[in-house]
Structure formats: C-alpha cells, structure tokens
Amino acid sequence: MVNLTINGKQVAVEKDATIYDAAKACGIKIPILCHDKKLHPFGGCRMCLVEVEQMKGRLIPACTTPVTEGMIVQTTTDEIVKARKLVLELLLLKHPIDCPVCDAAGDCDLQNLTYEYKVNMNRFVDEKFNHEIDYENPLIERDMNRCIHCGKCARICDEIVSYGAYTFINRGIEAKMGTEFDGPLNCEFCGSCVSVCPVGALNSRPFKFKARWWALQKTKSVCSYCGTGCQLTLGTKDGKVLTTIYDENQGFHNGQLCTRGRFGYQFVNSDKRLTAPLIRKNGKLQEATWEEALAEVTSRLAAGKSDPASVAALATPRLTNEELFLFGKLFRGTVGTDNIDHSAGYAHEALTKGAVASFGVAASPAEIADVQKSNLLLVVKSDAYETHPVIGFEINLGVKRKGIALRIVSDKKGKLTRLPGAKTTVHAPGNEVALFNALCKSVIDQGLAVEGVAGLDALKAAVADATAEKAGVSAEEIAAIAKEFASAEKALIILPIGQGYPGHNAALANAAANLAILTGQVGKEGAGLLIMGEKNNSQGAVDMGIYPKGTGLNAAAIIDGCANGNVKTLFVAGENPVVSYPNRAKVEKALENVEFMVVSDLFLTETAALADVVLPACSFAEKSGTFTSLGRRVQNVRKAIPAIGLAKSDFEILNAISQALGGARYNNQGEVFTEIAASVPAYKGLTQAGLKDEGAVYPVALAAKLVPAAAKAAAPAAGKLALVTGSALYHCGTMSRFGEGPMYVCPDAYAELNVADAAALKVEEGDQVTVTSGTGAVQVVAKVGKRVPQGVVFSPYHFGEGSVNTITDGAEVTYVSVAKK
C-alpha cells in the first residue's frame, strides 16, 4: 500500500492506484471529463489537474499521475480553480450552446461543470463548428460539433467491445472524432460510445425528445434478454420505458451493455402489447374479461386432474425464479402431471443431464468472474459474442488487457477470431464432441492426463478410435490444442447453449467437462466450465425443475403428444414454440390439433394465435422478483412501471389459477422466493432483501467424473449445403423481434453463405434465395462473406417471417440446397 495526504486527509491505496483513485478512496471530488474507470487513464481533458507539493512549479493531471509515498496533494486551490475555469472556457469556445434542445441536458457533465465553477462568460471568440451531423445511423446520433475530443468514445470501442469504429481524424483546431474514411458510423450498434459520452455529442435516438434526464425515474433491475445477468437502470416516466441509464458502477460489467440491452427495451411499451384477455370464439379470438379467461383455464385443468397425463405445459425462461417455481406446483403438485418443459427441451440438457452427470450439479461449476481469472479460453462455437456480448467484452478484455490465451473451436470464424493472438480451429458441423474426444485422447497420449480422476479407465475406452480427422481438423490442431489446455496453469471452457444450437446438448456437455476434469481444469478459479444458458432465467428455469423428472414428457415429446391426441390440454407460458422449436410445420399442426391450449404471453405470437384462451402477461419491467444469470448470480428484478393495459403477471396468473384449483396461494411474489429458500437447497439462506443490488451467487460442491461422450457422425450430403443455426448479435429468442432498436439494425431472417459457394450459386449480397431441405422450403435474403466456410450455411432462428425452423428437424446440421429466387 502507498500512503498519502490529499486536501489534510490521509489515504493508503494500492500502489498502482493514480491520485484520482486516491482521492475519490477517501471522498475527494475531482472533475473530471475524459476519464473512466473501465478505460485506460488518457488525460486529455485536464480538468482533474491538482497540486502535489513535490511537483512545485506545474499543476498535473489527477488521472494519470501514480500515486507515490508520502505524496501531498492539493485538489481545490486558486490556482487549479482558476486552471479548470480556463479549460472550460476553452472548450466552450467551440462548444455549441444549444443546452435547449441537447438531448444530454441534465446529463451533460460539461454543462455541470461550467455550472459548479461558474463560467457564466468566455474571454476568448471563434467561430463555432459546423460539421455535418451523422442522423445515418438509426440509433447513435453523432453531432461531432458538441464533441470536445475526450476519446472515450474511441477508447470505449477499441478496449471494451473490440470493433474501432472511432479515431480522431485530423490534426490541431481541424481534429475531430470520426469514422472510417469519416463516413457515417457503422458498427455493431451496442451504444457503449453514448454511454460514455459527457457530452451531447452522441445520442441514442430512440430516445431522442423523448424527456429530461431530471424528470426521469430511474429503477434499478436485470436485462431480460440472455443469461448473462447484465443489471441496468430503467429511466421511466408517465409509465413508460424511455431509456436505460448507464450507471458505471452496476454489476462485474461496470454498466456495460450490448445492443439488446441498450436499444432494446421498446418491446415494454410496444404498442403490439396485449392488453386484455382473449377467448376463441366462433373460430376467432375475441375480448373477454380476466373472469371469463380464467374460469375457461381453471375449467379446462380441472378437469384435467382427473387424467393428469393428458395435461402438459411449457415455460419460457423469461420469467422470474417465483413464476417458474409456482409454475412448477401448479402443474406438477396441484394438477399432477410431470408434462412440464423449457426451452424446446434440448436447450437445457448441457445443464440437467450434462452437467449433472459430470459435476453432479445442473450448473456450471465456473462463474463470470472466472473468464478474466484464466490464463486460457477454450471458446466453443465463435456464436459466443453473439450469443452473450458482455461476456464477448469479458473476454476481449483478458485477451487485451491481460494477455489471456484465447483458442476458438467453431464451424465458422467471428468477431472473437480477429482478437490479438485469438487462434481459431474450424471444425465441420456438428463434431463438436469427436473434437472434444479426440483432444481428450491427444491428451491421454501426450501424458498430460490427470491420474486417479473418477470414470478414467471408461474415457480411455471410449475414446480409443477418436482422430482428429472425425472432427474434420488436422492432428496437429488437436495435439497443440490438448497441450495448450493440459499446461495452462488455469484454464475455462466456453460454451454456449440455445434453442439454435440442437448440438450443444448433454453430450457436448459431457465431452467438453471431460477435457477440462482430464487436465485437472476444475476446482479453482479461472479454470473449469461455463456453461452459457440463453435467456435471462435459463438457469433458474432449471433450478426451479421446469423440465420432466420422472415419466413425464419433454417438449419435443409434448408436441408429439398434442398431435396424437394423447396430450388434450396445453398451458404455455411465454414460449413461442412454432417459430423456437425445429419443424415448424410439425408444430403448427400438432398446436392446431391439441384440444385446448391456453398461452399467456406480452403479444399475440405466431403460438398465442392458435390458441383457445389468451391471458395477456407483464413484461420484467412490470414486475419484481429474481433471476439467476448464467454464473449462478440470483438477482432482484424490479418493478419500474405499472402494468400495460390489463396484462397480469405470471405470478398473478398461475396463484390465481392455483388458488382456484384448490393449490397454494400466495399474498406476493416475496412468499414464494422465502419458500424457495426452504426448498430449493442451492438457494439455502438467500432472501431477497440480503440480495440488495448487488446479488449473491450461489455455491456448488462438484463431484467430478469423466462421462463417455458418444460422437454423431453427420456424414455430409452431397451436393448439399450444411445448414446451421444460432444467434444473430441484435437478437435473443423472438422476443426481440419486439424490440425496436434489434428490428432497426436487425430486422429479417437472412442466410449466409461464403462466397465461393455464392458466386457459384450466382446469388449476391442481398439477393433473395430459397433455401430447401427434406422438410421444407424457406425464402431469405442472402449475406454473403467468408465468415463460414465453404459449404456451410448459417441462419439465424428468432425471426417469424421466413422461419429457419421451417426447415430444420431438431438435427445438429440440416443439408439444404440454395438457390437464387
């Protein structure tokens, strides 16, 4: 520790801390315009300029100046006064006064400044700037004439999200922050570059004219996009979502969030929102009143009681631990069937038959915090900065800034393959576990095995035959890869899993901890398995036991069972299984022909309107309660605005339901997370209010074991293309179809191919093109590129139009042919 005295108070800090650090450690403020605690110190702006008393002579910046032993600093004398007055006045020489109409007013931290050292006159007189604003890009408004050059808008892209959509251009009074060959921006659209802006310069203009900053609410809560648990700020007023207020010090992100998060809260306040109840009448949905909606439900499962088989639900994991626990009673306990599903059923088996055979838990046994702990990254899949940005920021992070190895294992390159000594192995579809096999066999024969670890004799067995051919890689990938992780001093694997990655199940599960348990990658920090879940409860769906445990049905079975007539009573709660689930015409059918299927949901889905009863539901900013992000984090949600219309929360749709059926009923959500404190053992202790903001993440006590992991062989078609599916960045599930900020960057299904295949194909960038397999035929319009390679294609799954579930079966690669409408 350093020791020091700032303004007569004396402060210890650690001996990489600045003056900055030390000051803010002991509750000195010092002002500051271009700093940021996630960004390397820049000191550009110098208004954080302070005396030292062993610098006599000149005034230094807070920012970047090291703090040393026995340092004295001054922060508030005439001098530096008078100093960040001069600053102010200079950059307001060029600065725009227009405050009136600057969306940042009342967050503007130079019009806080020039208030607090009140600047009410400039000695100096120029000529404003009169660059063009950048009104191109849908959602970032640029007006370059506020900008006061600070850079964090540059340093934000370039360290953080790895893009460098920013770089000053231009040199002395001609300098501005611009864009690549100064054109407008286009780049991945996250708005982390607004978030850091301290001035009115950049804009997110959905929210533009929208209100004052001052006028606003602010609540805070828990992204209800993917699992990785981003907490954010709702600024809400007259009832409505208006924005998200970026709050540095939320969450490990320190604030940061992706596109989804950032720009895509519009869903909240769409006006597609259900807002009354509806019941099929006559063929057709028609308004009804929650008794009449209810009475039908409450009917329909009574009756069901009797042959508790015939009766089935499904769950989306976007709703709160407390819905799905109540959930979970309702269907199994009080109307007794064990019918209940999450998440097309494959979507979760990486946690509930994966993990639990390998680890013992139906989690991982890595957490967030682990990915900067590492000192290599076994990334499967480059989806996994589309599937989770922020943990893609996590892992740009350690790769920059902390030197942290970084192997990618994918069917396709990404933006994760383009980072500093990022080294990406391309495997052919769908072998994700012959590689796993084939780098556990490299490891066993390397000798870098771990001796004694449970399951040992089994592996070696399973695995005698694994090459690296299988996995359609060179042997000399897998031996350098097993010997890379073998030797790591820590090292974590990353796996993503979702409703558009079928093969990233229980077997990929199984293999991937075998490579990790085999090497001795588990038990300690920054080494393991990060199992990645979707949405932003899909570990607590799983926690919670929303899926079969004893002879129940899984999805795929359930909707088997609606189309033979076994299952006649159907409840979803906010699943949308006709465009998530594979085989959409199956589906549909199989929906068409159920007897009765009540769906609770924000918006009339392509399920919702085969439905027999509609209940309109609440959306996460209507209600409070918890989620459990992918690292086992359980977070409060909170309640930001009342309900929109009528809608009701799943809460208080399921305790009516329950309370009517004769099962529990519950004053608030709050009795049923006390009641999952008593019950649910990983959740032991917990209560909402110990949770407060930050959270708490729940321990595991893993029992290791190596597991045989059997590899498909997906034996190629020829002539055909292999079809795979996943995330689109702008996109989680179809909700964000919702969205309006994913819809403006994001808005149709699309299918990529490289551009080999395409110019055989005689299809460009942006052609339309059918594509068709054995189960169906499905129109897109065409990306082409060399992200994937040669004879493959990948499509995203979240979009209703255009549907690539039109054309899949459930198989981890679908052959299809292309062809240029």
Second form
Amino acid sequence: MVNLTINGKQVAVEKDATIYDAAKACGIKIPILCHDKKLHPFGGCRMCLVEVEQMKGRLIPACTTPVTEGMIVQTTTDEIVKARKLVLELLLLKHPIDCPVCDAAGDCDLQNLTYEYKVNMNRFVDEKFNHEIDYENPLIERDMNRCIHCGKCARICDEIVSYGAYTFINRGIEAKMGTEFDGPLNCEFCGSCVSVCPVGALNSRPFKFKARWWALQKTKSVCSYCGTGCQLTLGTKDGKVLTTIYDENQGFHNGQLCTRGRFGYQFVNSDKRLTAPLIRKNGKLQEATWEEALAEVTSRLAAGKSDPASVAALATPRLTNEELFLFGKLFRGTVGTDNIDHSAGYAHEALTKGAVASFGVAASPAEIADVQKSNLLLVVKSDAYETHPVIGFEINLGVKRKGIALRIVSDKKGKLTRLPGAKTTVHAPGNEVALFNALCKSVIDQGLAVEGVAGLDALKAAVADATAEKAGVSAEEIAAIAKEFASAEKALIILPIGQGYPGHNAALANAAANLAILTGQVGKEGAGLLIMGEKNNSQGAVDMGIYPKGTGLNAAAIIDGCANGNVKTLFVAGENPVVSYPNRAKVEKALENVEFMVVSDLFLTETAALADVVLPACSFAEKSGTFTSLGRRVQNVRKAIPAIGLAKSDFEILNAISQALGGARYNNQGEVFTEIAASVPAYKGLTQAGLKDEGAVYPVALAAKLVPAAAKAAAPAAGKLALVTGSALYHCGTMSRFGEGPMYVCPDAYAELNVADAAALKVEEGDQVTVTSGTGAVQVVAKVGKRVPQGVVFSPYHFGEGSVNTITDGAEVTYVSVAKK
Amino acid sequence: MIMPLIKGLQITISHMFKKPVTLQYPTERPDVKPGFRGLHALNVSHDKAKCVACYLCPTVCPAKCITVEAGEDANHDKYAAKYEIDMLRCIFCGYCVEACPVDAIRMTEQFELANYTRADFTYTKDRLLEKK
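Okay, that's the form predicted alone, but what's the structure of the form predicted in complex with the partner chain?
The complete assembly is shown below, putting the previous chain first.
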C-alpha cells in the first residue's frame, strides 16, 4: 500500500493506483471527461489536473499519474480551477451550444462541468466544426461536431468489444474521431460507444428525441435475453421503456451490455403486444374477458386431473424463478402430470443430465467471474460470443489484458478466433464429443491425467479408440490442446447450450466435464466447466425442476403425444415451439391436432395463433421476481412499468388457475420465493431483499466423476453441405424479433456459405437461396464469407419466416443442399 | 359620532365626481398591463414554431400541464411533434416562458378562457400557434 495526502486527508491505496483512483477512494471528486473505470487511463481531456507538492511548477493529470509514497496532492486550488476553466473554454470553442436539441443534455459531462465551473463566457473565438453528421446507421447516430476527443468510444470498442470500429484520424486542429476510411459506422452495434460518450456526439437512434434524462424513471433490473444475467437500468416514462441507462458500477460487467440489451428493449412497448385474452370461437380467436378465459382453462385442467397423463405443459425459461416454481407446483402437484418441460429437451440436457452425472449437481461448477481468473480458456463453438456477447467481452478482456490463453474448438470461425494468441481448431460439425474424447485420450497417453479420479478405468476403456482422425482434426492439434489444457494452472471450458445447438446435449457436457476432471481442472477458482444456458433464466428453470422426471414426457415427446392424441390438453407458457423446436411441419401438425391448447405469451406468436385460448402475459419489465444466471447468480428483477393493456404476469395467471383448481394460493410472488428458499436446497437462506442489487451466487457441492460419453459418428452425405444452426449476435430465441433494434440490423433469416461453396453454387451475397433437407425446404438470403469452412452452411434459428427448423429434425448435423432460387 | 359620519359621507360624495372604475364588459375592454400572464402562444420563426422540443418547459412546470413530444423532421432536426397545454391545470406562473432557451413561448394578453367542455381547455400546438 502507498500512503499519500489529498486535500489534507490521509489515504492508503494499492501501489498501482493513480491519483484519480486515490481521490475517488477517499470521496474526493476530481472532474474528468475521458475516464471510465473499465478503460485504461488516457489522460486526454486535461480536466483532472491537480497539484502535487513534490512536482511543483506544473499541474499534473490525476488519471494517468501513479501514486507515490508521501505524495501531497491538492485538487482544488485557484490555479487548478483556472486551468480547468481554460480547458472548458477551449473545448467549448469548437463544441456547438446546441443543448436544447442535443439528446445528451442533462446527462452531459461537459454541460455539467461548464455549469459547475461557471464558464459563462469564452475569451477565444473560432469557427465551429462542420463535419457531416452520420445518420446512416440505424442504431447509432454520430455527430462529430459535438465530439470532445476523449477517445472513450475508440477505447471501449478496442479494449472491451475488440471490434475497433473507431479511431482518431488526422492530427492537431484537424483531428477527429473517425471510422475506417471515414465511412459510415459499420460494426456489431453493441452501443458501448454510445454508453460511454460523455457528450452528445454518439446517440442512440431508437431513443433519439424521446425524453430527457432527468424525466426518466430509473429501475434496476436484469436483461431478459440470454443467460449471462447482465444487470441493466431501465429508463421508463409514461409506462413505456424508452431506453437502457449506462451505469459503470452495475453488475459484474460494469454496465457493459451487448446489442440486444442496449437496443432490443422495444419489444416491451411493441404495438404487437397482446392486450386482452383471446378465445377461439367458430375457428377464430376473439377477444374475451379474463374471467371467461380463465374459466375455460381451469375447467379443461380440472377435467384433466382425472387423466393427468393427457395433460402436458411447456414453459419458457424466460419466466421468473417464482413463476417457474409455481408452474411446476401447479402441473406436477395440483394437476398431477409429470409431462412438463422447458425448451426442447436437448437444449438443457447438458445441465439436467450431463452436469448431474459428471458433477452431481444440475449447474455449472464454474461461475462467470472464473473467466477472468483462468489461465486458459477452451471455448466450444466460436460463437459463444454470439450467444452470450457480454461473456464474450469478458473473454476479450481476459485475453487482451491478462494474457489468458484462448483455445477454440468449433465448426466455424468467429470473432473470438481473431483475438490475440487465439488458436482455433476447426472440426467437422457434430464432432464435438469425438473431439473431447480424443483430448481425454491424449491427456491419458501423455501421462497428464490426475490420479485417483472416480471412473478413470471406465473412461480409459471408452476412449481407447478415440483418435484425432475420428474427430476430424490433426493429432498434433489434439496433443497440443490436451497438453496446454492439462498443464495450465487454471483452465476453464466454456460450453454454450441452447435450442440452436442440437449436439450440445448431455453427452457433450459429460465429454467436456471428463477433460476438466481428468486434468484436475475443476473445483478450484478459474477452472472447471461453464455451461452457458441460452435464455435469461435457463439455469433457474433447471433449479426449479421444470423438466420431466420419472415417466414424464420431455418436450419432444409431448409434441409426439399431441400428434398421436395421447396429450389432449397442452399449456404453453411463453414458448414458441412452432419456430424454435425441430421439424416445424411436425410441430405444427401436432399442435393443430391437440384437443385444447392454452398459450400465455406477450405476442400472438406462430404457436399462440394455433391455440384455443391465448392469455396476454407481462414482460420482465412489468413484473418483479428473480432470474438465475448461468453462473448460478440469483438476481432481483424489478417492476419498472405497469402491465400493458389487460396483460397479467404469469405469476398472476398461474396463481389464479392454481387457486381455482384447489391448489396453492399466494398473495404475492415474494411468498413463492420464500417457499423456494425453503424447498430448493441450493437457494436455502436466500431472501429477495437479501439479494439486493448484486444478487447472490449459490454454492455447489461437487462430486466429480468421469462419465464416458459415446461419440456419434456423423455420416456425411455426398454432395451435400452440413447445416450448422445457432444464434445470431443480434437475436436471442424468437423474442428479439419484436425488438426494433435487432430487426434494424438483422431482419431476415440467412444462410452463411463459404466463398468456395458459393462460387461452386453460383450464389452471391444477398441472393435468395433454397436450402433443402430430408425434412423440408426453406428460402433464405445468402451470406458469403470465410467464417464457415467449406462444406458447411450456417443459419440462425430465430426467424418465423425462413425458419431453419423447417429443415432440421433434432439430429446433431443436418445435411442439406443449397440452390439459388 | 357625527364627525366620522361626515367623513364617510365626504368620501362617498367625492366618488360621485370621479371617473368610474367599473367597465361595461364586454362592450368596454380592460387595458391589460405589461407583464400580464394570459394564454400562452408559440412563437413562430421562418414559418415554423421556434420550439425545438427541449423539454425544459414541462420540466419546470409546477402544475405539470405541458406535454411535449419531440419528432425528427426530414433534415433530422428536432421539432415539437406535439405541444399541448392543459389550461385547466395551468397556474399561469410563467415559468415555461422563463425556462425556454429559444424564446419559443410567450404569454399573451388573452384572458378570456372560459369554455364549456373539458376538451376545449386542451390547447394543442395548432391552437397555440394561431395567435402569432
């Protein structure tokens, strides 16, 4: 620790702290424009000038000067104030005084400092900038006339997002913040630059002119897209969510959000939201009262109680823990059926079967904080970045700042591939289990396996013939990864799971866990396996037991049951199987066949359109509760706006049905959480109030065991391409289609082809192509690039039109032919 | 007893020779003094309302009677797509005029604001612009 004196106060700080950090630590505010706690110090704005007694004669920038023992610092002498006023005058020389029309007014550091330092006059005169304003980008508007050259946008884009969309161009008075070749901004639209811009140079277009910062009501909540569990602050006004507000002190991610969290909130206020219950009368869905709709539902479910096997229920892992718990209690307890599931079986088997078999718990042994504490990250699928972008930022930070080694095993290249020192092993689609088995064998062969692990002999026997050739990669690559992984002090495997990843099931989780257990990379900080559930509460749904146990049917079997008439009543809470489950034609036929289907959802989705009763549900912004993130962190979700129209939260819906059927009745969702804390062992001792803003990571007691995983041999079909499905960066599930932001950037389904394949098929970027499999055909737009290897075609699964589940049937790999329309 | 009575009558009688203060409204109109705070008006410049929808007037309005919604015109400039004053709530404090950074709103001398329906007390942008 280093001791110094700031404004007469004695302070002791870490030796790598700056004067700015030291002042902040003792509550002294030093004004600054170019600083963000996530970024490296820059020292560009010169507002943080301070006086150091040992360095008399000049003023020192506090943000870039490290502390030294015995330093005596003054932060507000007359000379300092005069210097800061001069800095502001010089900044305001070029900066337009257009605060009335600038969206940043009220939340502008320059405006606030101008007011605080009473800069009412300017001694200097110069012409203002006359840069052309970039209105072309659908999400980010750039007015470089207002830029004060703090460089925060370029730094965050480079240091954290690792995209590098901005740079300083020109020098001196001509300097400005530019893009490549000074063209329009062309990036991944995460909006990080907008969030850190201290003035109004970068603005969010969806929020443009909507409201003033001071008029917004701010509510801290949790993002409802992926399983990362990013906290966000919703800015609301007049019952509408207008924006998300950046707070560098929020969450493990320090306020960092991806494009969905930043620009995808509009689904909450969408005009397409359901505002009243609908009942099918004479073949058409017609508006009805809640009493009618609930009476219809409860009478059907009451009838189903006598034949529980004929009732099934599907829930989305977007519901809160409380709603999911109540869902389980209603169907498993009151109605008496075990036919309940969330998402299509395979999407969470890695946790419910894989993790349970390998670790003894249905959760990841690692948490998100381990990403940056590791020495080596082994990422399965390059698009871990696309499914969970903020974890991608954590990976970026770890690799670039801490020198963490990054190894990727994937069926295509992605953004992570381009990180410094990253090595990507591209394998044939569907070969993940074979690859992990080959890695395990290599670890054993190289004598790197730890001694005395449970199940070692069985694993040795199971992987005896697992070779690199079977995994479709070179033996050298396998040996190198195995050696690096085993010899790293701390190594972590990152495995995304979800509906777009049919092969990411229990076997893959076992295979990946085997590598971690075999090398002793489990049960310690910075090591283990991070199984990343796709949706915001995937982990919570598993914790609440929303999957079939015993003789219950899983989602795929429920669909079959609907088709063959065994399932007569189906309750769907927020799921959209028509678009997200494999084999769309089969799902549609099954749902049309089921006698009675209830759907509670925000929108009249493709599934809701087939229902007999549709119940309008609330979004995450209209209810309170808790979500559990993929790192086992239980966090508070808070109600920010009143319900839209007559919508009710799933808690209210399920509570009313439960009460009508003679089951449990709760006065509020908080009572359910109390019951969860009492009945779910991992949640023992938690209270909603005790979660506060930061949430709580529940502990896991591991009983690690090696579980052999059988690799399925994918049989390539001659002349056909292997279809890889997955997530597009801008979307998550099928809900993001109702957010304007994601749809501005990625509105349509597409198929991504390698340039060589595209040339052979005479397909060019933007062409309409027909992708045909044994299950069906779908027309999508072609994208051509070098990201996917030859022989592989990638397509995201989120879209209703051109939906890729028309051609998939749940197999690890689907072989398709692609032809220009 | 007598003297106060006489003094009172003196005052009464003196008023008989003064100009009466009562106006025969509506045939006679009052002379509105400078600074009078009557109905609001949106100032116009170059055939457009000067208002840039900065939201300062609804922010300072203690009665919360002003509703502004900004829009983006063809040149990407900000303008008041909606500007409404609920005159039933307005307390004529004039803070909106003081807060306006672009001199877009003023208060006129119009004081005849009686109406028959509640809706008629909502002054939309068009109604406020008319009185230029």
